Each structure stands twice: as structure tokens, then as C-alpha cells.
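Shown next as C-alpha cells: one chain only, the form predicted on its own.
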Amino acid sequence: MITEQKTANGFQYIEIENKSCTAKVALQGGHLFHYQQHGQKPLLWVSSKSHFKEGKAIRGGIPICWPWFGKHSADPTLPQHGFARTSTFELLEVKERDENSTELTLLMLSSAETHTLWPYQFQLLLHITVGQTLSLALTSRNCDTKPFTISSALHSYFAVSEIGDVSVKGLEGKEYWNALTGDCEIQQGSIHIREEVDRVYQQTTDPLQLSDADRSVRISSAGSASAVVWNPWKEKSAKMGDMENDAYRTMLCIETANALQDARTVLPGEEHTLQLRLTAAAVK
């Protein structure tokens, strides 16, 4: 059962409600901020301080980087991560599989407002599928006559009991760009977090696993060879407005990612798919 919802300020988003779990879709970004599994913990972060308010991004869930990753490389003056995650997307579609999932296919088109800030005609259809899994598929169309190049992420954030007790496997001798120092570095083992950490992995290809003192998340994505791993820490949580001070505890963000030399060329008359599939299990 899907139902639109309104906050008290009139921020729309989408309801969703099966056998096996819950979900909450804004249509502002299309930004799944919500999922949980009956009977478990919420799976994804939001910061109780988050926005929901048009045209600001929401602070948690998984939000939409898009169609660039970070700062724009030619323009810093223009919006962080793209203009995605503030932008209107459509529902065209719902369908019940059954009783146990649900799926949500969204819409955003290239408009005369996009084109002031990127100067191409596209198609952005997001598929979402709420279950005992979690996916999300963001499929970029080329509509234009000439070629463009995409970075982008599935920006999501990880809901943790404590910081110290989360390790992250699947990214081991794998080369990263550390945003913090400038520097590429090859991971030594695990990721486990103890102080604040931005890193931009490449050549990613075998699923990664989140593990937590009661839960491990596995993390499957397609169509993407660089996966981000980011937690402010102490004082950059202090200073985010958006963010409570011990924020960086209770959250861990591992992004779905094109980011980086994984940037993609997508042709006139073609499409590239960006996925993602979390499998969520308790620990016993």
C-alpha cells in the first residue's frame, strides 16, 4: 500500500507500507529517507535536524548525487552534487509484486531551469524496490544530439549503534583518493572508523560488508567501479548546521558511486544504469 503524505510545511513525499516492511520516498530528489524491515532497527540515517523543505537537500537516507559528484569541476558556484537532490522528480509508476514488495518508478526530465545549469536534454528514471531488499536502479538517458559525461552517487547513509563497533569489508587493497589530504592510498585491511574519513575508492568489484554490533549489511551495487566512504567526525559535525554534534556516531555513509575516473560517457539515443542492492541481516 503506498499513501502521499505532506509535512506540516507541505513537503510531499510517498508512503509505503507491505508485509515486509516501510519506506518513505520524497518526491524532492526522489530521495528514498526511510526503510525498515518489520521487527528491525531503521536502516538508513537521517539527522533530526535535516530540511525537509523545497529546495534544500534532506541530511540522511539515500540521496541522489547527480550529474556531477561533490563540487562541479569548471564552476564551484554551482549546487553541490548536482541539482538532482533538489530537483521535482514524477511518480509514473507503482506495482505490488506482491504482498511482500513494492516497486516505485520516478521521473525527472530536463527542463529550461536544468539547462541553465547543465546544457544537455536527458531522461532520469529512478526504480525502487522495497522488500526484504532494498534497490534502488538510476537509469541517466542521453535525449540530446551530442554526448555527456556523468558522476554520481547513491549517497547513502547507514544507520550504526556506535561508530567504534562498524568494520567494512570488500574494499582491501583497493586504491583510494583521500579528499582530506589530497593524497592515493591503498587500504590495509578492514575499514574500521576512528577519526574523520572521506575517501573515494576505485576499481570496485565485489560486494562490500557493512558489520555492526547487531546487524551486517551487504552492499551490492552494478554499473559502478567506485564506492565513497565518509564520516565527518567530531568537530565537522559541530560546525554542519544540518547535524547534531555526536551525529558521526550513529551514521556511516558507503556511496554507491560513478565518481572520479569511474565517470561515465553516455552516447546521444543511450542510457547508463547505476544500482544498488542492500540486503540487510541481524546478528545473532
Contents of the next structure:
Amino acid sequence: MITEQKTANGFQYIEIENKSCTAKVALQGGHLFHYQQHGQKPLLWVSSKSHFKEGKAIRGGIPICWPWFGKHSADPTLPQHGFARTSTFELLEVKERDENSTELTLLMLSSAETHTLWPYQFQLLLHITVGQTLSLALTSRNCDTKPFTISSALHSYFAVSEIGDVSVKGLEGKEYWNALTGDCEIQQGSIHIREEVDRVYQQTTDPLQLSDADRSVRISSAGSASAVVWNPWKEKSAKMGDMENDAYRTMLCIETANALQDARTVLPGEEHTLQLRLTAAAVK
Ligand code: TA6
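We have the form predicted on its own; now please give the form predicted together with ligand TA6.
Next comes the full complex, and the chain you just saw is listed first.
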């Protein structure tokens, strides 16, 4: 079942319910900000102080960072993580594939406005499938006469029980850029979070695994060879207006990306798809 909803201040989103789960997707940004399998706790973290207003990205869920990841390489006045997450997507199609699975197709088109930010003609297509697993596929189509290069991320905020109890496996031995120091380092063993972490891993392979006290999440991807792990920790959480001071304790970003060296060049008439599939299982 699909219903169109609005928050008290008029922010539009789509609510999905089927036999497997509930989910919520904002038309702004094609932003999935809630996914919960029946009988389980929500998979994604959303800040209780998120704005849910036009022009401000929701703090949580899976923001779409596109057509650039992080700060714009040439113009620092342009929005961090690009403009897709604050642009309106059109809901093209809803398919209830069966009683357990619902697929949404959303589309963002280039416009005179986007052209001022990024001078290319494009189509950005987003398929979201919610069921026993959660899948996103972000397809960048080059409708221009010249190649364009994109960096991007499906910037997933995972809800965790207590940050000190989690570990991330699958990045052992991988090189990462440490955004806090500017250095490149090699991941030693699995990842445990004991301080602010902001790392872009390269040459990543499938799958990653987030282990929490009572849940394990398998993070599978395609069209991606980089991943970002971010936790703002105490100081940054306290400085961020849309995060509670202790929010760092119950969230961890593990992002499926085409970031830094993994940026992708798309030729005229061609396309690139960045894919993510999340499978969560309760652990005893
Ligand atoms: O993905 C990690 C990161 O680039 C961090 O450096 C931090 O800035 C985070 O994204 C959140 O960015 P935002 O623009 O959503 O506040």
C-alpha cells in the first residue's frame, strides 16, 4: 500500500507498507528516510532534530550525494555533496511486485537551475525496492553531447544500539583517505569506533558487514569500488544543529560510493548505475 503524506510543515513524502516492512521516501532528494521490517527495529537512523523542510537535506536515512561527493572540487560555494538531495524527484512508477515487495521509480531531470550548478544535461533515475531486503539503484544517464564525471554516494545512516558495540567487517587491508588528517592509511582488522571517524576506502569489495549487539547487516553493492565510514563523535555531534549532542552513540554511516579516485566518467548517451542492497538479520 502506498500513501502520499505531508509533515505538519507540508514536507511531502510517500509511505509504503507491505507484508514485509514499512518505508518512507521524501520526494525531495528521492530520500528514503525510514525502513523497518515488521518485528524488527528501524534499520536506518534519522535525527530527531532533522528539519524536514524544503532545501535542507534530511539528517539520516539514505541521502543521495550527487553529482559530487563532499566539497565541490573547484567552487567551495557550491553545496556539499551536490544538489540531488535537495532537488525534487518525480514519482514515475510504483510496482507492488508481490505482497512482500514494493518498487518505486523516481526521476530527477536536468533543468536551467541545475545547469547553473552543473553544466550538463542528465537524467537521474532512482529505483527503490523495499521488502525483506532494501535495494537502491541510482542510474546517471548522460543526455548531453559531452562526457561528464560524477562522484556520488548512497550515504546510509545505520541505527545502532551503542556505537561502542559495533564493528564493520570487509574493509580489512583496504587503503583509505583519512579526511581528518589528509593522510592515506591501511585498514588494520575490522573497524571499531572509539573516536570521530571520517574515511573514504578504495578498491572495496563486496560485501561489507555491520555487526551490532542484536543485529547484523550485510551491505552489498555494485557499480562501486569505494565506501565511506563516518561517525561525527561527541564534539561534531554537539556542533551540528540537526543532531542531538549524544546522537553519535546510536548512528554510523557506511556509504556505498563512487568517491575520490572511484569517480565515474559517463559518455554521451551512456549511463552508470550505483547499487546497494541491505539485508538485516537479528542475532541472538
Ligand atoms: O560522508 C562523510 C561526510 O562527508 C562527512 O565529512 C560529513 O560532512 C558527512 O558527510 C555529513 O555531511 P553533510 O553535508 O550531510 O552534513
